[in-house]
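Read the single chain below, which is given as structure tokens and is the form predicted on its own.
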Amino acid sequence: MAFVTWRDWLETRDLNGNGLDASRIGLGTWAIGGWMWGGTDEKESIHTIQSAPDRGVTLIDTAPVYGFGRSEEIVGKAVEQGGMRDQVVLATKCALEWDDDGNVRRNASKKRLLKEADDSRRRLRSDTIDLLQVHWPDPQVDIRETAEAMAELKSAGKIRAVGVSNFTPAQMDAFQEIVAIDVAQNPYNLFEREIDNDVLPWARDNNTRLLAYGALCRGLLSGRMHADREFPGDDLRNSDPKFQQPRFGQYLAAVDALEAFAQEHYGKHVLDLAIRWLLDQYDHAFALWGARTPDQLDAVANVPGWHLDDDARAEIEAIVNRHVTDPVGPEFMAPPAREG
């Protein structure tokens, strides 16, 4: 397969502004890591990562607390042993502290940014962090704080862009008094759409660009989830509640008619629908896509070239509300606050 097409013709978008052009379509990296994803194959996960750009994919987002920063590792060493550093642009994130349990906690304090900073550039052996974005809010911090942090850290030539993930529109405005916000990371996929009603009109109102991570939700959209389907060790979809009975039940069968669905007018699978929906929600929305092996980068290619019509759009969502008559969001994910 002549892989340089798919560069060729990928979507691309702008980070808001500030010089990096990046793909629509980034890779995450949460279950390189292996931490709650059943450990990892760090030659595989390399070979992943180097197999990107020649699939059209160049933006490459991590997080130290992805298995407790051996993602930044594994993404450092594959980007500097593959000669990639102008071809791609790095995302991490900061906030979030482990002990050696892997007990993991917020923390958007200065002192613990600018530190994070510093662990991450020598992690990913870039010398500038292209985006980084606060992983999560810390109530126990004054927002003004975690933004000036970010503010010196741009100033000071360490990060490019500033971003914030699984903000509210309320904390964003406060954040954004400090220093302008680049990117909002949130969830978002067919199955979690809560930031419909609050992330997705603020990011339309400010001109922010939209990351959207778990855009297959955890691989349910991938089509290849089966009632029987077993996670071994600490995946996190053993506490998912959208992958135990009977909700498991409900989003399979509408995966199902979604696919049926794709193929019947697009001759598509419902993964491609999937990012395709997603992308053409918002013209600067991104969709991570989770891949541990190079194949899984594939279907990359089925997604640029073709959109979905306002009817498409609401018989999409008229599949999913009678299938799935349960729903669950993702707040399973969110890690605790320190105490106070």
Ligand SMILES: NC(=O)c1ccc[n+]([C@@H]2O[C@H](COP(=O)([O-])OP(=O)(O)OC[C@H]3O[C@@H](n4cnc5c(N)ncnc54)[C@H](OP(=O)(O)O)[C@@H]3O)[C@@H](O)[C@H]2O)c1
The other form holds:
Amino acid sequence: MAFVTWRDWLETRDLNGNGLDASRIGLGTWAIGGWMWGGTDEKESIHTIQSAPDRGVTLIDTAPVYGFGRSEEIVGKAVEQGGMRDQVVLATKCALEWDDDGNVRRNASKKRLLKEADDSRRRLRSDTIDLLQVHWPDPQVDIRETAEAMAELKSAGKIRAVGVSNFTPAQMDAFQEIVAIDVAQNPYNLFEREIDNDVLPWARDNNTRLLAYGALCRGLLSGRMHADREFPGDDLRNSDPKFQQPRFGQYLAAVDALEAFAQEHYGKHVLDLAIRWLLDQYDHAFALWGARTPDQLDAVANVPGWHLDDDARAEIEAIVNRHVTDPVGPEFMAPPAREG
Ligand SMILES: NC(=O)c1ccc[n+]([C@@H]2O[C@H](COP(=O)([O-])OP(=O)(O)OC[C@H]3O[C@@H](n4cnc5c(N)ncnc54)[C@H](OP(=O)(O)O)[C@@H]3O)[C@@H](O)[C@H]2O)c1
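What would the structure be for the form predicted in complex with this ligand, rather than the form predicted on its own?
In what comes next, the whole complex appears, and the chain from above leads the way.
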């Protein structure tokens, strides 16, 4: 009898309705780019990426803006040197531009997107991008122009699936008049549930996959965060309103209570619970989990093989509401538009 490991039963789903299967846990590589995460260690990053397939993690999400090309370059190098291109689904993004001073602006013009796709293919060392996502909607560009560029890239075989990120349902409806959206990428985790009433029902109605970003709420839900933690350099948690006292203390108290709940009912930890909760919210959801060292992915093994029922979900919600009396969303991350 063949020996079956947890790796063999990490859930997968089809990303484009056409056989593009990916694991429901994706490795997020924003921190690997260094920018807004206090720098990066290339060797550790490469180890982390190369450890992913052995854990059953076959989805890797990156973006040109993560380190201004650095994250994509590290992903491309790790995948090529690891000989793992046929084992992973590469997802990247487009539609943000930056200048030499690191100022980031939205730009979803057709010209920009066509150029960016080629730049990303070069950095990722891959002729084809499995999933390209428009990173943020651009109020300066007609949404149909952006959608037309994505349709053109798909017809040319440069990308296999079309995604949008941080779009509202109305923006996605307009986009879909030109080309179908395979994937919506939005913030979603136990502490950031803004999409419950708009994007999530829209995704269900449209049979669209959801790539949920910030699955650990930037480490808050890892169970390893503490009030004295210092964040070096440009780490975005220095300006993240969730990480400022007294609110920070409320979130940490919720994490402690969730940890106790996870241990008592499932023999699991809060991180395991956070990812399981997310995947159980929607059958076509994927959880993007940012990691920059291989050991940060060890807990992937604790996610498959169990589920949360309605009572458990209600209790989890009650715990969060009891402790977090002054909640705040992820809006601080939105990049500015260009001036009109
Ligand atoms: N489309 C968008 O606009 C958008 C926006 C944000 C993110 N994303 C995507 O979503 C991905 C995930 O989001 P995220 O990286 O922002 O945040 P996240 O997944 O919520 O948190 C990642 C951070 O949590 C900590 N962590 C992870 N595993 C841990 C473990 N086992 N133990 C302790 N700490 C652990 C690490 O921070 P430390 O190493 O510092 O402790 C890690 O960098 C990104 O990488 C990116 O691909 C997309």
